[in-house]
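Take a look at this single chain, the form predicted on its own, given in structure tokens.
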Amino acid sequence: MRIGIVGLGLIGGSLGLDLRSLGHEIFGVSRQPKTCEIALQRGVVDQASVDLLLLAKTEVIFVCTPLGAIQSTVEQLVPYLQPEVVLTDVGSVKAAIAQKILPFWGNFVPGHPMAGTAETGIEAAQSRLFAGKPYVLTPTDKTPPASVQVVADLVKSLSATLYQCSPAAHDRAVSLISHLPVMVSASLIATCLQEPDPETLLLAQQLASSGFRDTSRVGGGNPELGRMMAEYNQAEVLRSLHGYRQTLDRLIDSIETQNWSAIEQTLRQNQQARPQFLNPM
């Protein structure tokens, strides 16, 4: 299968390493010659280019750009295909793009594949990076039920866990165990930094380990990728984050009132609930 990958970062690389190796033939495109380059010496994609006219032959197309970003290359991408090609895109919200890109191209199948590193680029795309993870499609009454069995057949070649759903239910399950950390993470680094007294600040920074490394990670990531998830889910993030500031406003209840025993409760609760939330790798 001919196959396009517009934006050769982590996770458009990553798809072209692995589908590459199945014996798929990857056309992709970057903004970046150098990039180009680098996916052809990384053996990534058999055909690389800036210009989109390189996919018009491609039955299958990926679109690998950041969210705010997946419009428009859709809109640019239009002229050069012919009326079967599929496109699925792996932004993490789908409700808006889905809304954004069919009225342009109804052959689409919104996608998101729960993997990534906190590495970027073509360099830190690897191979098997999908395998055992989930990989989310959330087609509309409007998409063709072949397409997405195409896209669902490449999805399983990888290794990836399928599952499926619609856009909004996706964007808010997501909200919880995605956005939602980011913005809580974001949060707690910036309190931090909110600390009036440089030597208790610089010496928390020197005592920083594990725990806050770990609850840390995902607020120090992309700004970029940060900000797009609060703008295009914005219902579904700001409900998530309603609902953790009423968690916060008990659990400072309880501190206030020196309630000990709610608070073992609750962390009793999260104790045992949190292997449920943890998918085996």
The other form holds:
There are 2 protein chains.
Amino acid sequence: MRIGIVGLGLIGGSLGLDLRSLGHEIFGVSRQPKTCEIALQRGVVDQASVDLLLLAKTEVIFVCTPLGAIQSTVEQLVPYLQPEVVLTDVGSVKAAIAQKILPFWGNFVPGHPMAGTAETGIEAAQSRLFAGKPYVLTPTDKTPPASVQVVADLVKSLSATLYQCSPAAHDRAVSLISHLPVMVSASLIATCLQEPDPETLLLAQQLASSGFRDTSRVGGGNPELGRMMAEYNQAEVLRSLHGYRQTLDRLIDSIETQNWSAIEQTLRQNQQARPQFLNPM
Amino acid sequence: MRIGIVGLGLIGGSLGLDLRSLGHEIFGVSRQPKTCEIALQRGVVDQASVDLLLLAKTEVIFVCTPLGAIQSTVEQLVPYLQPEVVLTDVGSVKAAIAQKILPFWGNFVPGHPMAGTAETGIEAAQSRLFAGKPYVLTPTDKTPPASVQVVADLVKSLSATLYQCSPAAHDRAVSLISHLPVMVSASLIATCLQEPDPETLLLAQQLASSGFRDTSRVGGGNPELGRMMAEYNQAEVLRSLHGYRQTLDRLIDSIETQNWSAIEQTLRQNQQARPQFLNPM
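Same protein, different form: I have the form predicted on its own, so give me the form predicted in complex with another copy of the chain.
Full complex below, order starting with the chain above.
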């Protein structure tokens, strides 16, 4: 197939590497000429350009820009497209994106690969990034089933584990296991930074070890991405945060009332249940 | 030196491996005969026993039991000890432990190595576990300086980074970067488990990836340890949790009022500040 990719970062670049190695012809567009150059050098794409015109003859296009740029990218892209072209995206929120894109392009299959690394950018692109990882497609009632099938087949060819659900179901589940962790982790770092006693803060920095490192990782990550999660998935993120606050209040209450067995019971349930959330890496 | 270790788990076992390789004679005590056997086989100790009498001729003793067993261990140990013996422990809370132990043994140097792995037990013991990691000693006004020096020299011989502060300063700093992460992370898992819709919960489990894995790690760990942190460091853990709750409430308020730039600013400050908490692993 002739496949277009707009946005040649970690996800777009990794898609290019895998899809090209499967024999597809890959056309990549980035705003940065330097990124186009690297994508060609690294074998991520067959052709690259800063001009969306390059995608005029593609059959499927992956929009791999940040969440906030998906709509404007599609608006700019539409004049170049034949009506049968299938668009898909990789944004971490789906209902808001589907709502924004469908008026411009009905042949749109909202998608979300649950894959990432601590690194970003074309330099971080890697083969088989999606292998064994969940990749969700969230067609709406109006998405043509044949278009879903086209994207689903490509996803399966990446050795990803395909899931399909509504945009709303996706956003609710992901608010719990992806967006809530960012907010919880961000609040942890922010709490430490608000420590009023400078000696305590310095000692905390000196003594912080792997527990802090892991718990603070996603809350110390890309600020734009965290903001976009909250902005594009506001209702579900708030629902998760309110649930979290209730849980936290119960924990605080248990500690205040010295109900140690309640704390141990919660921790024991956590320890037993956590493996069900640990998919193969 | 003749060094005793009570409790041959990850920390006690790793201390034995390093101190023995430095030429000390190591006497290990575990409640489990099987653990004594493995400790001898793995070269963690020169002699091992289930009987504290084995430690009668040692000069320094590391008490490496769980927090809740430190006091009773010392009480049982005292009848066997010459008055000049230096006791130290490795518990993650220091003021409550110092208060419990000092009436029984004045020659006590409270300690806390900030080292650990996801694994526990004698099988997980490893050489150089403490190298490059913080190791805090928290003498009180009454701790003999010569005893502090003895333990400090041993800590430095492990290539650990030695810090010294009061038990109260330790407990406050550690509540922020070690105990608070456990409570925050535990509340994250518990919130997911309270999801009332089974389909959402299942999808959340299926889609959970590295962000959830890292943020939930310490909250899905040893339940007794988490409970002990809260119980033995109650006041400081509550202080940290109340600070955290305020931070969380501000974040929720920013999302409710769509103050996206406030969220992005917090995340940007986090991203800039987090490296100051990342000691070499």
